[in-house]
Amino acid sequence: MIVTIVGGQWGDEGKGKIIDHIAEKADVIARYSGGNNAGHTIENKLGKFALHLVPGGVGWEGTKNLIGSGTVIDPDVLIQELELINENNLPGKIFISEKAHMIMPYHIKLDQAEEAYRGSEAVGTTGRGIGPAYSDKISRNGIRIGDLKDIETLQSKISKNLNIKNKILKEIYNTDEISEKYIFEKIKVWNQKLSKYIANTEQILYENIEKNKFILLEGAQGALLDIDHGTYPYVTSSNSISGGSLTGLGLGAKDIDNVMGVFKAFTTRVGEGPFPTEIFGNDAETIREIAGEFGTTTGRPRRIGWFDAVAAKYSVNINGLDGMVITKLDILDKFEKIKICTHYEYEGEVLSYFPTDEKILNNIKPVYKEFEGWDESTFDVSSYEALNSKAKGFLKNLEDIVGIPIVYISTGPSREATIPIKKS
């Protein structure tokens, strides 16, 4: 069985925790897109770990954790993660696709230089070289992890690339060039520390499919940041929707059995871009502080909003979602009123769909359905029956408005604070 888990909003929905929870039963967990601009936190008996590249199943004995060809990898960041994993004896096995592209030092410098050059019109990237690495991949100038197997040929490729990149850095962005020697020294370290993890990850997947193993596919960030279907240009550089799992891992459309979308009980966003249900003031500050809404990767404070069911229904469509996972329900404890956006208004017109036009998105007005909050704590509640009636009512309304069933509810960061919902 193959299950794809995606973020249903703008990322940071808690996918890592859900994957870590389900991974106990999984044989393979595969990451299919993005780079270290994404992050997830797993928590288990060995501790709490913030990861950016390695899949969330690394905390379980016997799991195979694959970093697929659709990702871009900063070798220095990956080495740091592998050292953290080894130091803490996390037991999952790790394999890196030989087709995955590397983020080179010049990609990072170009990313930061371009954002600075844009000034007030900056897109709000994390400055980690993700976009430039994907650009080189598409223009057929990329460097793949598998290239580490042949250092001499790799150095020749880098020399050609560096001539162009340094000219751009110096003549367009008026910043320092990058030394060829500096990169060559890094390559030696990368070869030494990463070579044993490089593998034909497609073949590993195919073999496990033939054996009817349980396989989890893990997306990075959220569907509304997808390069094609997100709020362009304020998006990531890869396909974060469920379809990205096929191209990013080498699978066929018929291989996927189930797609789950992870949503917070409210909504957050990091960086620039449209955010129809964004709120400010006391409610936003309270949610941010209680929930610790600061980026795992960037540390930036996240923007806060009420649950956007219009955007959620759009996410259902572009991902083909079979079910929802609702996280951070406990953060809404003690609120007198809780809201769900059911539709938008734009220039007197009611919109029941999610617009793609940036101008419309920036000027729509969310229309809310309001619910009574609850005083009783839902934190760490581990069964649906133990939830109070108002929290259950809120969840039932989410199902009815979005149109798909809730299959898991998360009420805290620990594995135990996860409620599976089985429909009769």
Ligand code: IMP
Contents of the next structure:
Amino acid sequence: MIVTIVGGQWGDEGKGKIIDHIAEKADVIARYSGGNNAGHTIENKLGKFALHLVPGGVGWEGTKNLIGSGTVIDPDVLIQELELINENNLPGKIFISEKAHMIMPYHIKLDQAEEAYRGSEAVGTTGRGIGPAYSDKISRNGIRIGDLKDIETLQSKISKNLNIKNKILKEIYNTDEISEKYIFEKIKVWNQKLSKYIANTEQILYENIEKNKFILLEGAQGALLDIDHGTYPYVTSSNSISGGSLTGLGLGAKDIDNVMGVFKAFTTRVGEGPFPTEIFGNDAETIREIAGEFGTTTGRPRRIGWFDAVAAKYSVNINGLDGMVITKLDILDKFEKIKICTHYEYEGEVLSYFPTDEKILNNIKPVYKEFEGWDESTFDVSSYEALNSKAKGFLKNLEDIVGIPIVYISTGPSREATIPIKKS
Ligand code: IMP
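Return the structure block for the form predicted in complex with the ligand; the form predicted on its own was the one displayed.
Expanding to the full complex; the earlier chain stays at the top.
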């Protein structure tokens, strides 16, 4: 059985928590895209751990946690994370695909220099070198984790790349160059600390598929940040949609049995780009403060908006979603009126699909269905039956409007507050 879990919106939907919940029963948990631009926290009896690269199953005994070929890895960040995991005896095993690309120090510098150069048109990247690392992969100049096995050949690849990167850094962006010695010292450490984790992760997957094991594929970011189907150019540089779990792990189209999309009961976005249901003022501030909507990786305040069912339906299509997970329902407890955007209006016409054109997206008017708030705490409610009737009504409408069932809801950060929805 293979289940893919993806972010249904612009990231930060609370995937980490639901992955942790489901991972208890999983044999293999595999991350398929992105890098340390992502971040999730796992919490268990051993403590609370902020992870950026290692899959969320590492907190569970007996799990195999794979970092797939579709990811980009900053080795320094991964080493720090592995040290944290080892010091705290987190029990899951970790395997890194030899095909995964490395984020080199020059990628990080280039990311930051490119953003500065874009000025008012900056994407608002996390500055972690993600875009430049994926660019090198696509232009066939990338350096893969597997390259660490042969330092001599690796040094020659780095020298060639560095020659060009330093010219760009110095002559185009007018910034400092990076010395070859600095990187050569680093790769020795990376080789020493990472070699034992490098593996043929595809083979591990195939063997586990053959044994009929439970495999969980872990998405990063959200569908609307997908490089092809997101709000380009305000997107990340990988395929965060469920399709990325095939290419990013070496699986076939028929391998996936179920795709779950995680959505907040409202919407957030970090960085620049269109956001049709964005709100400002008191409601936005209230949600940001109660829900702690600040980036896990960068600490930036997140932009806030109401649930956008047009975008959610688009997400259903681009991911092939079977079910929705609705997180942070409790954040809406205090609101007198709660809104769901059911369609858009553009130049006086009804628009019922998510458009591609950035100019249209920036000028559409969201049209809302309003619901009366429930003025009752749903925090930590741990069964569907125990929810108040207005909250249930809101969830039922959400399902009807988006058109797929809600399979889990989350009403708080604790493990107990992740509840499967079984309706009578
Ligand atoms: P990059 O992935 O660092 O290149 O950033 C590109 C865009 O994706 C920016 O708008 C980031 O804020 C956004 N982004 C990247 N990773 C995440 C994430 O994990 N959560 C939310 N937004 C993200």
